[in-house]
Every structure is written in C-alpha cells, then in structure tokens.
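Next up is one chain by itself, shown in structure tokens, the form predicted on its own.
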Amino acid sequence: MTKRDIRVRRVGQRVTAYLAYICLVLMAGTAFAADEPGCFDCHDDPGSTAHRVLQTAHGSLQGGGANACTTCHGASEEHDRRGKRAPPEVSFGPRWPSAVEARNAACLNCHESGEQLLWAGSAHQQENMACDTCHDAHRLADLALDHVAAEDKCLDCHTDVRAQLHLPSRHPIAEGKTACRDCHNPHGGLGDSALRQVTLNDNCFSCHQEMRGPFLWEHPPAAEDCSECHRPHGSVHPRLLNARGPALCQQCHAAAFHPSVPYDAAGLPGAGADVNLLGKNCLNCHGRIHGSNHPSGARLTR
C-alpha cells in the first residue's frame, strides 16, 4: 500500500468519525425536542405573555424553553393534547385559576428561604392571598426593584395608609426616599404588622439610631414603644406626633412637677398667649425628650 493510499484511508476514517458524531448530535437533539413540551406550538405569538417569560430569570428554569413552563405549571399533559380545553395543572391566569395553595406551592418550591422564610402563618398568608396577587412571574422588571409599582401594590389594599401618607407630617414615601418594604416584609415577620425587626422600637431605631440610647436618664414611654407618641405613616401634627403638645405630654404628666392645669385653646393667640402653648411648648425646656446623658438631665432638660 502506497503512502498516498494510507493518507486517503486516514482521511476517510476521519470523515466517517465526524459524520458519526454529527448523527449522534442530531439524534440527541431530536430526542430532546421530542421530550420537550409543546407549549410554544400553540403559544406561538412572540409578543405574548408566554414568550415574555423567556426574558426573565424564570425563563431559564430546567434548561429554558418550554421546560421552564412545566416547572411552574406542572406537566399539564391533558392540557397539551390538541383539540382539548383541559386547564394546566397549575394556572395563574383568570381563565383557569388554580387553588391558592397550588399556585403558592409552585412558587415556594424555589422561593422558600430569605424573605419568604416567614410566609407560613403571615398576615397575607392567613388572608388567603396568592403570590401572583402581587407578583407576575412573566414580568421583566422585579416588583421588589420597582419602587412605584411596589408602593401601588401595597396601597391598593392598605387604603388607610394611602390617606395617611398625604398628611402634613409623614415619611417621604411619595418622594421615593423611603418605601413600605424598608419597615415591612410583606412575606411575614417575627413581630406585629410584618415588621422587619421583632419590636417596633428596633424597627424605628434601624434609621433613627440617635434615639436608641442607652441613656443615663431614660424617658420610659420612648424606650418602651415609639407609637406611644408617634404615628408611623402620617399625622396632622409635627414630627408624626399623635397629638399636639402640651396635650400629648399631659396624657401622662397630669400633675408631675407642674400645676395640674390642662392646656387648651384658651392659651392660643386670640384668646391669650400662654408660653406653654407657643413654639415647642413643653419642649421649650424638656428638649431631650427621648433621653439624656447629662448629669443634670434628670428632667430631660439637657
């Protein structure tokens, strides 16, 4: 056998091996395509909701493509049969809405840690709310990152809070400087009102650290519960106060170190000019209302 014949045989062997490799790849692709659900055979509109999920993180589940659909909607073999109108095993749409438990379970299969850890037993879970009440798995922008959309979702139900956020004294949520989720975890919390911290004070102190203390001279209501004096969402009084001073102070200090004389509108300009009803009233002297570390601050005056 000549050298030329040897070279021809080697080239033929390489071509045969390459063609065999191509056949294996094509066969594997055909098998994969046969195993893949036929969701996009019917949902073939590129602008549809079904296709929009491919632009999100959910579109890469189980390798992407139609396999991502069955990750959340189940195998849905009856639904996949042509000519039948059987619903998917788990449907989030208005046409075939599945039970709340089934829809939530589809989400919690992956989202079972982090902020979702406290979902079981939370206020929203007890109200029989579904994840898709607030979230859209096919939405490109994450609701948690969209400030305006997130606040609108919360305030659609919490209409009393929406009204309070338009009062003269309020947290700057409308300006985008704070958000509902800064204080609340909508998926649940260890304390009341789905707060991120166990207690209300710890929640407030996460921003207002200068009020935390410890102080040499404590003001017991301030150390116990911020809501004794403040309304967290909004108030008609300055500094989110529950009432105007000195009326707020006199709810507790009726006869402590001062004559037990209740202040009312008679001391306001037009009827009088009582110094305790003008300006900061009680705070004219007791300025360290949350607590004092001054040796002479027993009365919270310095």
Ligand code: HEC
Contents of the next structure:
Amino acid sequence: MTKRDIRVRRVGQRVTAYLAYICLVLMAGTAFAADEPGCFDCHDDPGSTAHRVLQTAHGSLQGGGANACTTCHGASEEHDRRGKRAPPEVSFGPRWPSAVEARNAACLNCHESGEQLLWAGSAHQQENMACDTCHDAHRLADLALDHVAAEDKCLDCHTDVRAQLHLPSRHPIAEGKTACRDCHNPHGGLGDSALRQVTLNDNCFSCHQEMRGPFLWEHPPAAEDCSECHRPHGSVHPRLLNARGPALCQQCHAAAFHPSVPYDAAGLPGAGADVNLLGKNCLNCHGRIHGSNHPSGARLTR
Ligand code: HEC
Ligand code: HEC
Ligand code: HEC
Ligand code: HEC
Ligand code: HEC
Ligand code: HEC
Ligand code: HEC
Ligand code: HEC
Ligand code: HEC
Ligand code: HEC
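Mind pulling up the form predicted together with heme C (HEC) next to the form predicted on its own we just looked at?
To see the whole picture, the full complex is given below, headed by that same chain.
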C-alpha cells in the first residue's frame, strides 16, 4: 500500500464515520420526535394561550416544544388521546382545575429555593393561594417582570393599602419609585408582614441608611421601632407620621420635664403653661428626633 492509498483509506474511514454519526443524530432525532407528547395535535392554534408559553422562559423546558407542556401539566397520557378524554394530570385551567396543592407542587418542583424558599407557612400559602393566582405561566410578561401589573394584582385584594397609597403623605409607590416587592416578598418574608428584612427597622434602614446611627444620643423609640411614629404606606399627616405636632410626642411625653400641654379642643393652655410650649411644635426645638451626634445633643435639640 502506498502512502497515497493509506491517505485515501483514512479519508474514506472518516467519511464513513461522519455519515454514521449523521445517521445516529437523525435516528435519535426521529426517536425523540416520536416520544414527544401529542399536545399540539389538538392544541394546534399557534395563536392560542397554549402556544404562547413557548415564547416564555418556560418554552425551552425539557428541550422545548410539546415536551415543555408535561413539566407543568404532567404526562397526561389519559388526556393525550382521542375519544373519551380525562383531564390533564395537572390542570390550572378553567375547565378541570386541580387542587391548589397539586398545582403549587408542579411549580415548586423547580422553584422551591431563592425567592420562594419561605413559601411554606407564608400568609399567602396559609390563605390557600395558588401560584397561578398571581402568575399566568403562559404570558410573555409575567408579574416577575412588570412592576405595574404586579402592583395592580396586589391591590385587587389589599384594598385598604390601595387607599393608603393616595393619602397626602405617602411612600412614592403609586409614582413607581418604590414597589411592594422592595419591602415585601409575596412568597413569604423573613420578618412579620412578609417583610424582606428580619425587623421593621432593618427594612427602613435598607433605604434610609442615615437613620441607622449609631447615635451618641439615641431616641429610644427610633432605635426600637420606626412604626411608633410612622406609617409604612401612607398617612393623612405629613412625613408619614401617625399623628401631628405635639400630639405625636405626647403619646409618650405627657408628663415630661417641662410640662407639656395638649393642644386640643379645650383651647389655649392656662396661665401656668410653660412659655416654651405656647404655639410651638416640639420639633422647633427637638429637631434631632431620630438621634443626635452633637456632644450636647442629649435633649435632641441639636
Ligand atoms: C386529542 C386531543 C388532545 C390532545 C392530544 C391533548 N389535548 Fe389538551 N385538551 C383537549 C381538549 C378538547 C380540551 C378542552 C378544551 C376546552 O375545554 O376548551 C383540552 C384541554 C386542556 C387543558 C385545559 C384544562 C382545563 O382545565 O381547562 C390543558 C391544560 C391541556 N388540555 C393540556 C394538554 C397537554 C399538556 C397535552 C399533551 C400532553 C394535551 N393537552 C393534549 C384536547 C387534547
Ligand atoms: C410553567 C408551567 C406550564 C407549562 C410549561 C405549560 N403550561 Fe399550560 N398552563 C399553566 C398554567 C399556570 C395555566 C393557567 C393559566 C392561567 O393562569 O390563566 C395553564 C393553562 C393551560 C391551558 C388552559 C388555558 C387556556 O386558556 O387555554 C391549556 C390548554 C394549556 N395550559 C396547555 C398547555 C400546553 C399545550 C403546553 C405546552 C406547549 C403548556 N400548557 C405548558 C402552566 C403551564
Ligand atoms: C421544570 C422546571 C420548571 C417548572 C415545573 C416551572 N418552572 Fe418557572 N422557571 C423555570 C426556569 C428554568 C425558569 C427560568 C429561570 C431563569 O431565567 O432564571 C423559570 C422562570 C419562571 C419565572 C420568571 C419568569 C421570567 O420571565 O423571568 C416565573 C414567574 C416562574 N418561572 C413561575 C412558575 C410557575 C408559576 C410555575 C408553575 C405553574 C413554574 N414556574 C413551573 C423552571 C420551571
Ligand atoms: C401574591 C402574588 C404571588 C403569588 C401567590 C406567587 N407569586 Fe411569584 N412572584 C410574585 C411577584 C410580584 C414577583 C416579582 C417580585 C419578586 O421577585 O418577588 C414574583 C416572582 C416570582 C418568580 C421570579 C423571581 C424569582 O427568581 O424567584 C418566580 C420563579 C415565582 N414568582 C414563582 C412563584 C411560585 C412557584 C409560586 C407558588 C408557590 C408563586 N410564585 C406565588 C407574586 C406572586
Ligand atoms: C387573591 C388575593 C390576594 C392577592 C392577589 C394578594 N394578596 Fe396579600 N394577602 C391576601 C390575604 C387574604 C392575606 C392574609 C390576610 C391579611 O393579612 O390581609 C394577605 C396577606 C398579605 C401580607 C401580610 C403578610 C403577613 O405575614 O401578615 C402582605 C404583606 C401581603 N399580603 C402583600 C401582598 C403583595 C405584595 C401582593 C402582590 C404581589 C399581594 N399581597 C397579593 C390576599 C391577597
Ligand atoms: C417602604 C416599604 C413598604 C412598601 C413599599 C410597601 N409596604 Fe406594605 N408594609 C410595610 C411595613 C413596614 C408593614 C408592617 C407595618 C406594621 O407592622 O406596623 C407593611 C404591612 C403590610 C400589610 C399588612 C398590614 C396591613 O396594613 O394590612 C399588607 C397587606 C401590605 N403591607 C401590603 C402592601 C402592598 C400591597 C404594597 C404595594 C402596593 C406594599 N405593602 C408596599 C412596608 C411597605
Ligand atoms: C425601598 C426603599 C424604601 C424603604 C425600604 C423605605 N423607604 Fe421611606 N422613602 C423612600 C423613598 C424613595 C422616599 C421618597 C423620598 C423623596 O421623595 O425624596 C421615602 C420617603 C420617606 C419619608 C418622607 C415622606 C414624606 O412625606 O416626605 C418617610 C417619613 C419615610 N420614607 C419613612 C420610612 C419608614 C418608616 C420606613 C420603614 C417602614 C421606610 N421609609 C422604608 C424609600 C424607602
Ligand atoms: C419619635 C417619633 C419618631 C420615630 C420613632 C421615628 N421618626 Fe422619622 N420622623 C419623625 C418626625 C417628627 C419627622 C418629621 C421631621 C421634620 O419634619 O422635621 C420624621 C421624619 C422622617 C423622615 C423624613 C426625612 C427627614 O429627615 O425629615 C424619614 C425618612 C424618617 N423620619 C424615617 C424614620 C425611620 C427610618 C425611623 C426608624 C429608624 C424613624 N423615622 C423613627 C418622628 C419619628
Ligand atoms: C413611643 C414613645 C415616644 C414618642 C412617641 C416620643 N418619645 Fe421622646 N422619648 C421616649 C423615651 C422612652 C425616651 C427616653 C426617656 C428617658 O431616657 O428617660 C425619650 C426621650 C426623649 C428626649 C430626651 C430626653 C432625655 O431625657 O434625654 C426628648 C427631648 C424627646 N424624647 C422628645 C420627643 C419629641 C419631641 C417627640 C415627638 C416628636 C417624642 N419624643 C416622641 C419615648 C417617646
Ligand atoms: C422652645 C423650645 C422647646 C420646645 C417647643 C419644647 N422643648 Fe422640650 N426641651 C427644651 C429644652 C431647651 C430642653 C432641655 C432643658 C435642659 O436641658 O435644661 C428640653 C427638654 C425636654 C425633655 C427632657 C426632659 C428631662 O427630663 O430631661 C423632654 C422629654 C422634652 N423636652 C420634650 C418636649 C416635648 C414633648 C415637647 C412638645 C410638647 C417639647 N419638649 C417642646 C426646649 C423645648
């Protein structure tokens, strides 16, 4: 055999191997296609809800196509045939809705960590809510991506919060600068009220860092619980406060160092009232209400 013969044979071997490989790929492809469930035989309208899922993050599950369908709806062999048809194994649809637990289990198969880690035991889980109450898995722009749609969804049920968002003083939620999800995890949070942070103060500090301190002179209620004085969503009083002017302070300081005078319907205080208080808001003097770092700021005046 000449060198040339050997080269020819090697090329021949390579071509054969290549052809064999192509055949294998083609055969595997056919076998794969034959295994693909027949969902599209009947759900054949490319414009339908069913097909839209193919354009979402879920469209490529298990290699995509009709294989994706069974990841959520189950193998559904009794449904996937002509004649008398059983419901799909898991159905979220209007016709044969499965029990909430079965629907949620289908999603949690893949989504039980990360944001959904605390779902079990969360208020929404305890209210027997389904993932598909909020998520339409067949839509392109799911709530996960669309702030405004998500907020609308929340406010459908939380009508009391909807009202608070339009009070004169409010967190700029309706304005789109802050969103429910910045403070709450709808799948369950670390703190009370599904807050993302363990404590309410940690939640506030996540955006209002300057309030965290440490301060040389602390004002105990601020260090302990911002909600002693503030409402989280909205308030009729300025600066999201629970109450206005002296009344706010007098919830706790009714008998403080200089006798405080409630400004109420009883009119102006009597002649014995401290001149410091007449017509004045406590904040005019005690401006460092969240704490002071001034050497002589013990009374929160500077
Ligand atoms: C032989 C025809 C056929 C095949 C194959 C088929 N389906 Fe269906 N499917 C139907 C019909 C008919 C309905 C009822 C439609 C309606 O009520 O509007 C339906 C309804 C559904 C529903 C909605 C159920 C509800 O509660 O509203 C889901 C989900 C579904 N099919 C999933 C699948 C999946 C997944 C596959 C593939 C594994 C599949 N289908 C294969 C005919 C079929
Ligand atoms: C990520 C999970 C998931 C995948 C993957 C999925 N579905 Fe669905 N399917 C759902 C959910 C959730 C609903 C309920 C939709 C809603 O909330 O409106 C639904 C509803 C349906 C419905 C009834 C609603 C309607 O308006 O027709 C049909 C039919 C359906 N799916 C078929 C399919 C087919 C076919 C596939 C594969 C191409 C598929 N689904 C893939 C989760 C999924
Ligand atoms: C077989 C695994 C699987 C199942 C079952 C599944 N998902 Fe997913 N889901 C994924 C993957 C993978 C992604 C893409 C993740 C990514 O992009 O980070 C995703 C993304 C999402 C997203 C983000 C959407 C986006 O576009 O960023 C949402 C919301 C979601 N899934 C909800 C659901 C719901 C609700 C169900 C049940 C009806 C469900 N998933 C079932 C695997 C799954
Ligand atoms: C009360 C409404 C609501 C319910 C119920 C709900 N979600 Fe969500 N989900 C949201 C919102 C709003 C977002 C976007 C904000 C965020 O990421 O927390 C989101 C985001 C997601 C995301 C994308 C972000 C990520 O990577 O985790 C996935 C995946 C998801 N949800 C899965 C689920 C599953 C699974 C369930 C059921 C166990 C579920 N959701 C129940 C409202 C909801
Ligand atoms: C289908 C109705 C419904 C939807 C939609 C809904 N919720 Fe809820 N939510 C409830 C119910 C019911 C409770 C329990 C009673 C309560 O605290 O009001 C609850 C409780 C809560 C709580 C208090 C949690 C606790 O541990 O005390 C928060 C925070 C909350 N939801 C935020 C949200 C957010 C954010 C959204 C949107 C992503 C949302 N909810 C969507 C019905 C809903
Ligand atoms: C700036 C942070 C923040 C934002 C943004 C926010 N919340 Fe809250 N929310 C809180 C805090 C803090 C509490 C706990 C109040 C308390 O325990 O005194 C709370 C409590 C709640 C509660 C339970 C108590 C109640 O008032 O009914 C619900 C429900 C709720 N929020 C829903 C929402 C919804 C819906 C949105 C979006 C429209 C939203 N929140 C936006 C911080 C926030
Ligand atoms: C996700 C970020 C975020 C979190 C968390 C947050 N805030 Fe805010 N807060 C803002 C933004 C944004 C503004 C508007 C600032 C502006 O307009 O300059 C604001 C404004 C305020 C105001 C002034 C309102 C007014 O009428 O001028 C107060 C008071 C306030 N926040 C208190 C709190 C308290 C208390 C908490 C904890 C329960 C909290 N914030 C948590 C973002 C946040
Ligand atoms: C003892 C009551 C009280 C407590 C507790 C309190 N605040 Fe305030 N806060 C006020 C008052 C009063 C104002 C208005 C100050 C003004 O108008 O000069 C205010 C104003 C604010 C403002 C508006 C911006 C500014 O500097 O005036 C923010 C933000 C704020 N507080 C956040 C917080 C946070 C975060 C906490 C918890 C760490 C907290 N507050 C605890 C009484 C309080
Ligand atoms: C939730 C209760 C509460 C509210 C509301 C409150 N305080 Fe205080 N305040 C305290 C406590 C507790 C102390 C610490 C008292 C002590 O150490 O003897 C304190 C301390 C002070 C001090 C320093 C006094 C000292 O002895 O060092 C001043 C000044 C003060 N508060 C002013 C105010 C003003 C002004 C307001 C209204 C804007 C207000 N407080 C609202 C609970 C409150
Ligand atoms: C005109 C300024 C002014 C006004 C208005 C004012 N204070 Fe004061 N307050 C002071 C000064 C100055 C001190 C410190 C006096 C000292 O250290 O001798 C003080 C001290 C205090 C103390 C500390 C008392 C102690 O036991 O050491 C408290 C608490 C207090 N004020 C609460 C209030 C409250 C509540 C209001 C509103 C109802 C208010 N102040 C209004 C100027 C004022």
